[in-house]
Each structure stands twice: as structure tokens, then as C-alpha cells.
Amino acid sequence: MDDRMGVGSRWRAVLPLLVMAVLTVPILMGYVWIIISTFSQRTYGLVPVDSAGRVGGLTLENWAFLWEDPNIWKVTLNSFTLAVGLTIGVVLVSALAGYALSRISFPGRKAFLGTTLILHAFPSVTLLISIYFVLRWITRVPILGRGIPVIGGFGYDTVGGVILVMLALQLPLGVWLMKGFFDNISWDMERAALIDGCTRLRVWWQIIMPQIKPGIAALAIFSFISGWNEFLIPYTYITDQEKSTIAAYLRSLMSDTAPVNYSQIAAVGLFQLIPVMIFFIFTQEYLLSIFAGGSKGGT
């Protein structure tokens, strides 16, 4: 009886890991042949094979874009210019709001909130032609519209311009997750610090961020991610190839017209996934706590 115990309780404990492994190959065969396709001539499902159909075909052409079109990497600094400076500004203004919505009570809180889950439900393709013109206004603005180093300005054909215009996209869902960890927050430490004399501002900053480094962890990398793959935004609103995105000159890549070298679209597919994982890699310490923010308190 001991032994049919045992027995089944091994089971319950290997059968969700076998069913993980089983969900997740699909997922990892498709990046061993991204991997595979990028340094082959052609591939025969995995296995790499040259123009006559033979095993082999290795080579390094397909990454030739790295030496031979100096475009990719303005494309790249653009594209790292616009994920950085979209998760620097979510970040700053979901914390800034979105603790001002948990711990202070002022009128129309509750219609704040109410609107922000509102403009989140709208999609960005039905805001095209009005953020156009927003846009073309913002451009007429001296400086502001453009003169800006780096980024350009914020009007129309500007790296600022997608910036601002992603940042009023992402903020909504922003405030919502900043809240939420806020919420979890005890207010013990907050009121010990406001009676010492410290202002909201200094509590926010040196005492309730500290403790929300999970969720900031989670909203950075949510941002960087959302702000270096996007493409539609940044493809609409940029016509000069100088100030444009990797997700652009991918695209650029496939024609309707001629032929698409695949294996050359996997080398910059992974040539663009490269950053995403190094900012993972350096940010999964917090996500793996993320449930470790804050204990719950009082309002």
C-alpha cells in the first residue's frame, strides 16, 4: 500500500513537469532553427543544406548587414533611443501617479481611474490619423517640435514624436500595475516618515520605491520590450530610413515582389532579440520576486 502511494505521488510531482516539456518544444525548436537558419544557405527543416539540396551550406553571409549596410546601426541606436527613453518615462510617471492615486484621496480619483481603463481599451491603429495630426501640430512648436539632439523633437518624423506618442499609449496599463504594488504597500514606515518630517516626495522616492523594485523590474522590462520590437508606430509616423527602427528595416526586408532571403530575415530577427535578453538577464532577479514587494496594510 506504502509502495501505491509512493508511486502515485512521484507521478502528481513528474506529470505537470512532463507536460511543461512536452508544451515547450515547439517553442524551443523554434529557436534552434532561427539559430540554425542564420548561418545556412538554406535549411531543410533543422538541417542545413546548400543551393543543390547537399547537408551543409554554413556560412556567414547572412549577418553581412553587420558590416556592409551601415544603416542597421542607426536603425539599432534609433531603436535603442526610443525603447530607453519610452521606459524611462512610463516608469517615472506610472510611480508618480500611480502612488498619488493609492495613498492620496483627492475629487475625481475614481474618475481618473475609470478614464485611464477607457483610453487602454482603445487600439493604437484607430488613433492613427488624429495622432497625426497632433503630430504635424507639435512639429510647428520651435524646438519643442524639432531641434532636440538625439531625439529629434516630439512633432512629426522624429524618434521624440514616437516616444510620446507610445508613452500615452503605454501609461494607462502603466498607473494601473504601479497602483496595484502601492496598494500592497504597509503604510507603517510611510506615516513614521511623514511624522519625522519627511515630504511625500522624499517618501516616495527613498522609502515606498525601495520596496517596489519587482514591479518597477516588471513595468521597465514590459516597456523596453514593447518600445524595441514596436512597428506600426514607429512605421507610420518616421518616412526618413535614418530616424527609423529595426522593426522598420526588417520589414523592409520582405517584398511582395522579390525574393525574401528568410535565413538573412533570422539573422536581424536575432540580431534584434539579442537586447531584449541581455536586459532580461540583468533585470529576472527582481521579476523572480515579484511577489515579494510589500506586505499588505492598512489605507
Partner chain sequence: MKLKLENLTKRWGAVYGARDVNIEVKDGEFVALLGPSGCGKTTTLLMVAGIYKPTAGVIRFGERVMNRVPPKNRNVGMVFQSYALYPHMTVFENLVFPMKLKRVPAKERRERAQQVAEMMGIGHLMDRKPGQLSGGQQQRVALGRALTKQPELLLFDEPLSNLDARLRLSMRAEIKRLQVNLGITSIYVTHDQVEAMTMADRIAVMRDGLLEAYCPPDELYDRPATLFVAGFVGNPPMNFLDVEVTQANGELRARCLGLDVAVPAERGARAAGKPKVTLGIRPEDLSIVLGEPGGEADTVVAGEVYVVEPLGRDDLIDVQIGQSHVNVLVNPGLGLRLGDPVRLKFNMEKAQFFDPETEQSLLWR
Second form
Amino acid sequence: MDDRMGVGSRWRAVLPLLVMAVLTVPILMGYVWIIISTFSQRTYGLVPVDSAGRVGGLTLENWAFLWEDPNIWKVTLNSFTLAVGLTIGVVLVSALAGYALSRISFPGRKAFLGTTLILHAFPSVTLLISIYFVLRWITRVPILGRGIPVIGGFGYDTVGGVILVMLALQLPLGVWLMKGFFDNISWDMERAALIDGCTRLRVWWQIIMPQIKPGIAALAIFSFISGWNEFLIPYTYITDQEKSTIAAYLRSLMSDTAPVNYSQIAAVGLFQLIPVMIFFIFTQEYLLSIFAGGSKGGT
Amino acid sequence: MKLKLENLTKRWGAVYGARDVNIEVKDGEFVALLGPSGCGKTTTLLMVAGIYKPTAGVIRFGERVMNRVPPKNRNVGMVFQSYALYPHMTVFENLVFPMKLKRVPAKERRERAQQVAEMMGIGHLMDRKPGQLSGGQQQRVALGRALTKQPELLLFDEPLSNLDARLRLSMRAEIKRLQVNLGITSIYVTHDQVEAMTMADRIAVMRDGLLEAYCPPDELYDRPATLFVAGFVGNPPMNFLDVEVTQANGELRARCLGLDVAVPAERGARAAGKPKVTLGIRPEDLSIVLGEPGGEADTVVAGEVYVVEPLGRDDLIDVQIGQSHVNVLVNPGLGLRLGDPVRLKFNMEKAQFFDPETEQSLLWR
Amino acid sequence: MAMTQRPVRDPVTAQRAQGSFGDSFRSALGPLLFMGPAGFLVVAFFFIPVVIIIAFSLTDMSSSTGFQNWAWVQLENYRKILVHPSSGPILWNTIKYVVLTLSLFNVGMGLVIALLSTHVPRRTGFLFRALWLLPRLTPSVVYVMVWKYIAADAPYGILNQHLLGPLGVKATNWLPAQPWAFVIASNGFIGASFGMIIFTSAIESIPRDYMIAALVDGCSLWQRIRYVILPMIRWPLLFVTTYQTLSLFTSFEQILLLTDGQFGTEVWSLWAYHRALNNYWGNFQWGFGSALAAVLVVIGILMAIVYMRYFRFNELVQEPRIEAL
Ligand SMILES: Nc1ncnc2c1ncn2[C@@H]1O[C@H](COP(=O)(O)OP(=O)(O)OP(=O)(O)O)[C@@H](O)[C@H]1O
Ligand SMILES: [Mg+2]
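Form predicted on its own done; form predicted in complex with the partner chain now:
Up next: the whole complex, starting with the chain shown before.
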């Protein structure tokens, strides 16, 4: 950024890199270890060793679950359904509410906005017991309770129910993020659309939503990640083994009576990380535009 | 379609956007809303469009009260200063969007869009996105979008202020021509008085939310009802002098330090006898008197050149008379310089008088 | 001039300009449509559960009483919390954990990484941010396992093997030795990425003109950060600070996996979890656990309100510029 050449400016260019590199060392170390350990029998620090402690002992055994355990594909699919369902739900519900909170005047608007942030203070996990009762009640609703294909329904022991609970927990983030994006959209454009003959709902869907694609993408990534990785909520509200998720599969490796094979856990973890990483790399441009949303703001 | 605003008021807490505005627009008429920034022009327009809800007062289209009618059912077209095009749609999609919402059949949509695009000279840009257009082209698209739905009322909110001076001139003529040809009732918001004067059939001048005047341009110029209107309309602006108008043996005279001129009776009648009135006179109603002083009419005043601003065709000269200053338009050929003594002839047939307290005209109200 | 005199107010039209029942119904419908789904979720999964939690906290419900044989005990559970010998230390732990993690990592490190990575070439910046996002993307079981291996005793531990060993420091398992360092770091490396992402995008969206103006004025990097960047990212700062404070208060998954509250690292939310859902004695004290959770809710709400006051939440919310529905 600086045109003046010399030692000073060279330092100024290198210093941020150096500082960042040092700060990032623990992460690098950790992930190098994960990768090495998934291909080793054991590790001493970052060094792969065999069972006798000699350097070496490289193996593919830890990855054998991919071709030996058909369950892995089932739980992967389940996790995928959960993550995708959650993502769609979070984006839709947050975008609807965020739009209203940013752009429609109605009584209780500020109060709801404040409340949404405060909601995040409600300890989700300690609400587990009481949410259980709510899900039980929903189960009794005909059809909606448990009669829907793919996600089962929205009651207890259904993927839909888990999605609903997680959706609620994601709302504070989603609503605030979306509201920030809507705030930046030009008022004149929305006015023009209303005069052209749109209802507010159509303005939202046809005019405004296409302007905040970066925001939608960012929120989608956050939601997908939490849906994909979440353990506690699906574990608590889904008892049916058929609907188990990959996070639960991972945990089951630890609670087995057999001695825990940490290298295999690392391998499953890495496997679980891959789709998210791909998702991230393709969408990272969007992820960084959380606050750059929309066209010119103001009037 | 006829439009009528009755006591239209918009208030946010203690802030008034518009206050008791009364305007009637005839069918096919072109009305300009003129006023300085923040005077409530946009507010008034947005109430007509249905975007803002009036705090009080009535909006009528024809005889129908429109206050609670949502914007989409008002059949108005609006052009914004910021263009407000839909950036994710092509020019063509922008043009047909309002028609789609009115459920115009697809074939007719295409035809009308094509026709409007030709009319606006944007036919070759149909497949581009707004981001790929120049400001002038975007404004044409915006205008086209307002026209394709065949509105009964056109609203313009400073549509030309983002364009350069040349383009503004040509677009001005174009909009006017279109409006006359199509005969659509229009309200045109601007803070540029030249725009208002050249385009409008009638001009509504607003100030701090209040309607100051509503009349045809020539009347606005020749017979300003208030001090504000007199000062706002006209470029360079009208000169104002604080004077006393005295009456002696049937003759009226306006006096202040260094100035003593005769006032025609029909002009000064209501100003007479007041110790303090504001005399208004336009720069073009002042002229330099050449030659030696003496023996001239009693509307000539001596002064001294204070500032010279060359404007090209004319020079704008600031002349000091006593403690006061007046602007005069003169021929650059005169070669006047700072400090030169000059004599000014006041064309008092065109003089205006205002009460400085109420700011009302002492001639037209 | 004809138009400037004011017509007398017509009572019929003046009345029609006022609202009627039908109108207010219609104007309520719009927001309802948009707010409905969110409103339902908030009521179903926050309000009702909190009411249930508060109700539970007034009972002696536990796995030994079941859902049938419980009794109301009024504020007994809250009294127990007050006099409980662990309350003080655990509250202190919680404060220590939240304050240190938040300031060092979630806001501090997040901001540092965002600032640094926006002042290096784009691709390099992206690479660093991607690395910092890894902990958030990784399943927590595996992520915590890595920290355990970093801390582990020789010959497995990375610290002992590659850093401290060569320096001649005596090998040990560092987790029990420095539990707080690991609790804070393991949470912080996840937490930092949230702030990092939000701050980075906020910094990148500062109009170029401001940055250039600052450069022209001869600002040093530090001055630019202090007087241009920080003031312009006030809103994201409010959001990250508030949101992450609350997140830290209620989160415990990493601690659960890392130390399970051993070595003096039990925090309030973990305590509630242990009491209500998961403890060695197999007696799940739902009533007492609910009371612990209710305390947390109250603290969280108070904190959120304080933050919103401090950052002048009201000024950050604009009024809509469209009144039609
Ligand atoms: N939504 C609003 N809330 C509060 N006050 C408003 C709002 N819109 C406008 N105002 C105020 O009402 C007054 C009139 O504003 P308006 O936008 O109508 O001015 P304008 O004549 O269009 O000015 P400009 O030429 O600058 O566009 C201003 O004082 C403005 O601050
Ligand atoms: Mg305006």
C-alpha cells in the first residue's frame, strides 16, 4: 500500500505475515498431527511409529471404515439431509424475519430485535429437557407430527424435529445477519417495486433477496456447518438408529467397549471435515461479504 | 386523470415533512414541485405514490380518495433520482416487470417494451444489466419502466440531478415532449428552478413543508407572492433592499442610504407610509446609465462597482449603493472594473414590495 | 393564485383518512406473514422451554422422583445454590473463562487476524483465514482430541516432543498442569473465527475512499486502525462481543470433552449439565439443574441488556422508510 521503498516498507509488508504465521502455529501443528495419525499405527508427537515405538508404521487401516462399514454412508446421508434441511429452514425463516425487522414498521419491532439477541443467552443445552416436552406435544399434531416423507415430521424422534430445534437456536445469528444485509438495500429500489405493483412479499422474494445473495451464502455456510457437525441435539432427540448422524457415529467409536482407536477417530473426523472444506472453498468469497451486502444504502 | 391534495400533512414526531399542502392538478397537466433541499418535495410525492401514509389530509385521484389504497393499485409510474433499477434484471426484464405484475399478456408486454425502448433510444441495450449502462442510459430505462405500464400519473423525483449539464438539457426537452405527446398527468420534483420554469405548466414552491406558491411559471416570476418565492425563483436572484416608502404631494418615493427613487403609484400604494419595507428588483431590471450625470429621470442612483463576475454573455456586477449591494447584468463590452463609479437606472415598473415581518408581497396579496 | 387559499376541511373525507378496523387488520397481516415462522420458533423453543425450566426449578424433580412423584419446593433449589460451597468457585471460574476467552480470542484474536489478513496479499489472507476456520469446521470430538495430544505426556505429546523437550523442560501431561490455558485456547481457537469472518467482511466493506483519504493524510497503520477502521466497525464489534459473551456463558462442549470439569475447570453451564443430565451418581437432579440454568438465563439477559445500552442499540436501528404494506 505504501509507495516509499526501503527497509521500513519491506518490514511493514513482511511483519503481518510473520505475526500471523506465529499465531497460526498451533492450528498447523494440530492438523498436521491429524493427517499423520490417520495414516499411522501410533504417533510420538508428529512422528509416526509402529507398535514397538520405532519410526514408521504407516498404514491405511484407519480408513478401512470407508469400505468395511456400510453404516458410514447411511449416517453421512442422514447428516446431509439434516444439514441441508436446516440450511434451507434457517435461510428462509431468518430472511423473512430479518426483512420485516429491517424494513417494515410494526409495533414491537425493536423489542423483537432486542429479544432475538437476548435469546442467544438461553442456554440451549440446559433447555434440552424442556424442549423434549415441546417436541412431544408437536408429535401429537396429526401429519405435521410424524407423517412427512424424508424428514419424518416435526415431532420427537424425527429429523424434522431436530431441524426445528436447531433452527430455533440459529435464529439469533440468522436474523441479525440478514437484518444487516437488508439494511443496506436502497429504499428507492424497494419503493419502485411497490409502485410497479409488487406486494411486500413479492418485493422480498423477487427484488430484495437476489440483492443479498452474499448474505444468504454466508448464513447458509454457517448453518450447514452446524447442522453437519451437531452432535448433542440429534443424539438427544433421535433414538432411531436408522436416523443416526455422522457426529453420533463418531461418538459411538469412543463409547464402544473395545479400546478406543484414536487414529481411526481422527480418520472419521477428517472424512467428516472434507465436504465442509469443499463447501467452504467454493463459497469463501461470499463468506467474507457478510457486511458488504446489497447495493448502495441510505435513502 | 385529475389529482387533488387537500391539507396533506406528514409528520414524524415533531418533524413536519409536509404541512397542509393544497394542490390541484388538472388532467394532463405538468406540475413542478420546487423548493430547497429538505422542504418536503419527496415526502409529498411519496404520499401521492402511496409509500408514505399521510398524517392528515386527503389525496384524490379524480374523485376517489386514495389515502388507504396501496401503491400497487394506484397505477402511477415513478422515476427516481437514483434510477432504482433492478440490478439483477436486464433492461428488457426491467421494462416488462411492471406489466408482468399487471398481468399484461406476454406478447403485448414484448411489443410495448420494444416500443417504449425505441421511443427512449435504448432499443439496442435490451440485454444488458443496469450495471453496464451509463447514468443517462439508466435514467432512460427508468423512465421507460415508468411508462410501459401506461400509468395515469407520472411522478418524477429529481430525475436529472445525477446527469451532466448537457445531458440534463436534452433529457429535459425529451421528458417534456414525451409528457405532452402522451398527455399523462405529471408531478415533477426538482430543486432546479430552470427545470421547473421551462418544463412545468404550473409550479408549486415549497419551503419547510409549507406550500409557498402555486401558479404558472410567468406569474411566479413576475408576481411572486412571498419574499421567499421572489428570492428563490430567478437567476441571478432578485436584489432586496430595505427601504422606506414615503408619500409627498401625491408622489411615492423609496428611500434608503444613498438611494432615492420614484415609485409608480400602482406599485407602491400598499407600501406607502411604512417605515420599513423590502424592495425587490431583478438584476435585469437594473441598467447602467452612461454619460455625465445631470438632468436625468429620478430613477437613477449612483454607486460603485464592488465585484465583477464574468458570466460569458454578460458580466454580473455587484454595485454598492450606500450600505447596500445590488447585482446588475451588464454588457462585458463596458469594461467596468473594481471601484469604478456607475449610475444605475431602476426600472421601477417591475419593482416588488414585501413586508419584511410577514414576508408577504405588498403587491399581490 | 387560485389554488393557494385553503379549502375548509371536509368532515367526511377527514374521517375516511383515519384508520378503520379492516385497515388495522390488514396492516397487521403483513408483518405477521414475515414474523410468523420466527415468532413460532421463538415461542416454541425459547419461551415455553424457559417457562418449563423455571417451573422445574421450583420442584424437587429428579430421576429418583420421576415425572410423577415430585413436589413443589418453592425457592429451595435457589437457596441451595446460594449456600452451595461450589457456587462461588464455579461462578469465579465462569467469569474467568468468559472474560479471558472473549478478550484474548473471540474478539481480540478475531480482530488481530482480520486486520492482519486484510493487510497482506489477498490469497495469503484467504489461506490464513481458511486455516483459522478449520477448528470450527472440525467435529468437536476430534478437535478436542488434538488438544489432548498437544498436551499429552511424552512420548505422545506434541508440546513435549517437539517444543519443550528440545528446550530441556521436564516432560509432563500439560493438561492437568495448566488446565485453564488449554480450556481457553481450545475454546478460543474456535471462537476467534466467528469474529474474524465478521470483522474481515466489515473491514473489506469500508469504502476505499476513507482508506485512501487516511493514507493521503499520512496516517500510520496504527492510526488508520485506531481512527478509521475501529470506528467504522462499531456495529460488528457490538454484535460479536455480545453474541460471543452469551455463547461462552452457555457453551461447555469443549470443556466437557477436554477436562469434563476436572482440575478445577467446572463452569456454570457444565455444572447445570452435570447435575441435570449427566453425573457419576446417576441421579439426575432436574429441579436443581433447572435452577442453575435459570440463573444463567438471568445473567445472560442482564449482560445482553448492558451491552445494548453501552453500544446504544437504539441508535443502530433505523426507522423504515416505507409505510405501505
Ligand atoms: N422517514 C422520515 N423520517 C423522519 N423524517 C423524515 C423522513 N423523511 C423525510 N424526513 C424529513 O422531512 C423533511 C422533508 O424531507 P424530503 O425528503 O421530503 O425533502 P426534499 O424536499 O425531497 O429534499 P431533497 O431536495 O434534499 O431531496 C426533512 O426535514 C427530512 O429530514
Ligand atoms: Mg428529495
